[in-house]
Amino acid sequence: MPIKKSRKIDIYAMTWRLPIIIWQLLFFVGPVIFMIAMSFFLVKNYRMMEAFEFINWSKMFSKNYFWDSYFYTITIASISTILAMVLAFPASFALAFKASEQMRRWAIFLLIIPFFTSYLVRTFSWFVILSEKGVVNALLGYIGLGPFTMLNTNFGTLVGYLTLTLPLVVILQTVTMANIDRTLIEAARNLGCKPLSTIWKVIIPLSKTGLIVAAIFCFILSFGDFVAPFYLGGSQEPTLPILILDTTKSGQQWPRAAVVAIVMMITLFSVAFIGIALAYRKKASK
């Protein structure tokens, strides 16, 4: 009979893991549990009272503005993700297959530099560029076009989302495609595969994991962003982060804001788990 080996606790490994576990418990698990509990509290006379009532959930789920904000946030975050993936792919392809290794490193370094500055500052810089008397409308005016209203629109929101996510998507796509085995691409070309077919049938499948991970990051950042839809989009159609702010200002309804935050987290976790499952799914062997 096989002898079962007892698992011993690796004290050395646990010592290094313990700070991470404590950090997650204090700054993620703890606040999430408190937020879930707070969603059942009641607000009376602008004061929160401990309770276990589902009134906050029923109130929010019965409001049309909540569902309008929910589906609008999903829609515009999805559009932002698609745009970022499409716009980033040519640049990433060129850096991965056309540029030298040294040039690729410099390009990635330059793509990281924007993250050294505040995202809020980068967003406000678009006011000068997109305003009716800004740089873009001034250039369009030379050819007899405009002025166009670009601020306080969905276009402005998308510009803000791309400011946040596009450099990260380019970096992730570039790193993924740069690690593809070149012999597989050469084999496809030797077998008569045309350039576009090589990209579609060889490069994209081989970089599937990195592309999906990049899309997940883009969607998560866009879905949870407050700055772009508030300052560039003018909150004409409030996203869920803006709805949280409005809810807290309306009678100090922090429990109802917690409901919105929990729905956001459930949505993002679902998207992340589905995306990771698709990214690492292996084809069934015939």
The other form holds:
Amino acid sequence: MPIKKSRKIDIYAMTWRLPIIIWQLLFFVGPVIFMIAMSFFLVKNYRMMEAFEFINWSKMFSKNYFWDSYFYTITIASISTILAMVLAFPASFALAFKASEQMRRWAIFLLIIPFFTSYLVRTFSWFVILSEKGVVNALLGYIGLGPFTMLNTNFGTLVGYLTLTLPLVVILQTVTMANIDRTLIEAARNLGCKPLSTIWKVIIPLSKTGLIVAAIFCFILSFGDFVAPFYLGGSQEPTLPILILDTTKSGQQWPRAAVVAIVMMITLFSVAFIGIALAYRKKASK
Amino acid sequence: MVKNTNDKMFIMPNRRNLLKIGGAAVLTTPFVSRAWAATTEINMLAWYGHGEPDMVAEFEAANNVKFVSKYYAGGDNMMALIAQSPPGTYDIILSDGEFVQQLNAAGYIEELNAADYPFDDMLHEDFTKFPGHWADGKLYSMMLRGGHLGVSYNKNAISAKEAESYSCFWKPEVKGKVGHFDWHLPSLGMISLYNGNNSKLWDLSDASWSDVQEKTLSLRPQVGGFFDYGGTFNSLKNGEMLAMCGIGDWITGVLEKDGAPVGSAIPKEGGIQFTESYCIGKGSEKAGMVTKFIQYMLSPVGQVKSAQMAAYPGFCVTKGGRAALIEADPAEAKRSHQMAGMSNEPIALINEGRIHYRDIPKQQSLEDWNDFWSEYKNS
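Form predicted together with its partner chain structure, per the form predicted alone context:
In what comes next, the whole complex appears, and the chain from above leads the way.
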């Protein structure tokens, strides 16, 4: 006869878990529920009125500019993610496998330093570098090139995104690769695996989880960023965060902004869910 | 012999002495703050710059008041901030002229006593009976300053002759270099003027509105960006943008004083006037002091301050103010054409019918205009 286990509440464990649960309920679940409710409210005379109407959803979904912004934001955030992952990989590889322990520590410390300053300030500093009379065009001018328009373009937006995400991606990739069991790499080399094949067949599969997590972070940060597309991209093709601002600025349509925000959240949840599923998917046993 | 502990207090601090000092500090703090509290706080809701020291410090010192400013950008934003605050939150509200009627309709502002203000000193008759400032013979807002919006341009890229028409925005040489101040009202108003709607620029039939949209979309290939206040300054200053739609001297004036080769002109199709007016917030308990401040800002001294405002300039609306500006700062009076006989002199432009007061759409809703603006940005 099976012994029925009695389920007792572990008060000690609950005591430690409770603060984070309360925190999440108060500052994440609560606001999200309110935001969902708000998307059904109405605005009259610049004041939100409690209601349960679908007008905000139908209005936003019927607008071409909403879908244009949506697909543009996904596209540019994806490009930013791919660029960040590709640009970061050689640096992370060198730090993980070629640099000494001390040098790696210093490098990570230096990569953290940009986060000490405001992202907005870092973004504004690109004005001096990227403007038509800026540093890059001045240098290109010496070899007879340019001037090129870099501000208020997609290029400007991507530079801003990478300013935000690249240091983080390098750190995550480095930490992941530095923790790979070296004996597996040595075994691959001893068995005749060439350097590039080793990277492709051993290092990348072994650091898959960290690499995907880095990519997810990069996508999330780029997708939700307002500063880079607004200031460096010139708001040329508005991303969803800019659309939220536009929607609230004129007519104070917070309920419609809530619709945009919910769509953003669903998109990010989906991307994160798929990413995490891929990261932790185990190979089917043969 | 009694031991004098006070002598030792500062030599040998111990726990008891520290507690005594701490206790004394805590107990006396309310009296200190009560002494400070004698200064009256006046809550101001305004565009950026109006509550800064260059505008209010002198009045604050003379009247023992302190302005606590909340800044907004755009009439919609102002309306929302008031709508979401309890009555009496704002003692003084600086509103765009066209939004005063909405403030009044919503019951957010107090009636003013016309006898308190210098109506006989206004530079133009329109300013005494400004649209929306009066309702049923009652005064609700007092005009403080204004500014004209037209073609703002880089003088190295666009000539003064070319700036005489909005068509310069379509000039091939400035492709990708035309910026927009990111607010639909002034930009679409200008395109409406370019389409020949003149005084009907805000009162558009469906056909005219459709034409305005079409003309605006034709400008899109020329556009290099949509900017907020700071972005507009930067892009004109660093030459990223060579022409700007939706602004006027309130931006280029600041840059011009800083030596940038930019300027603003009122084109032959006409320009738009922004008007800034003071209102007293509904339920304010400091209406007396606020009235005194409005009187101060309409006095010659206040008008000079307004014309010289560091954040962005605006022209004087009183005769006394203009005379004082010419005397105190002739260079600024000359730069802003506030001298009789000058070309583009603000009052002469109004008299010639080339200036149209900024308003809200009459036959469409603000939402229609905003929706189109979002479509335009995405096109």
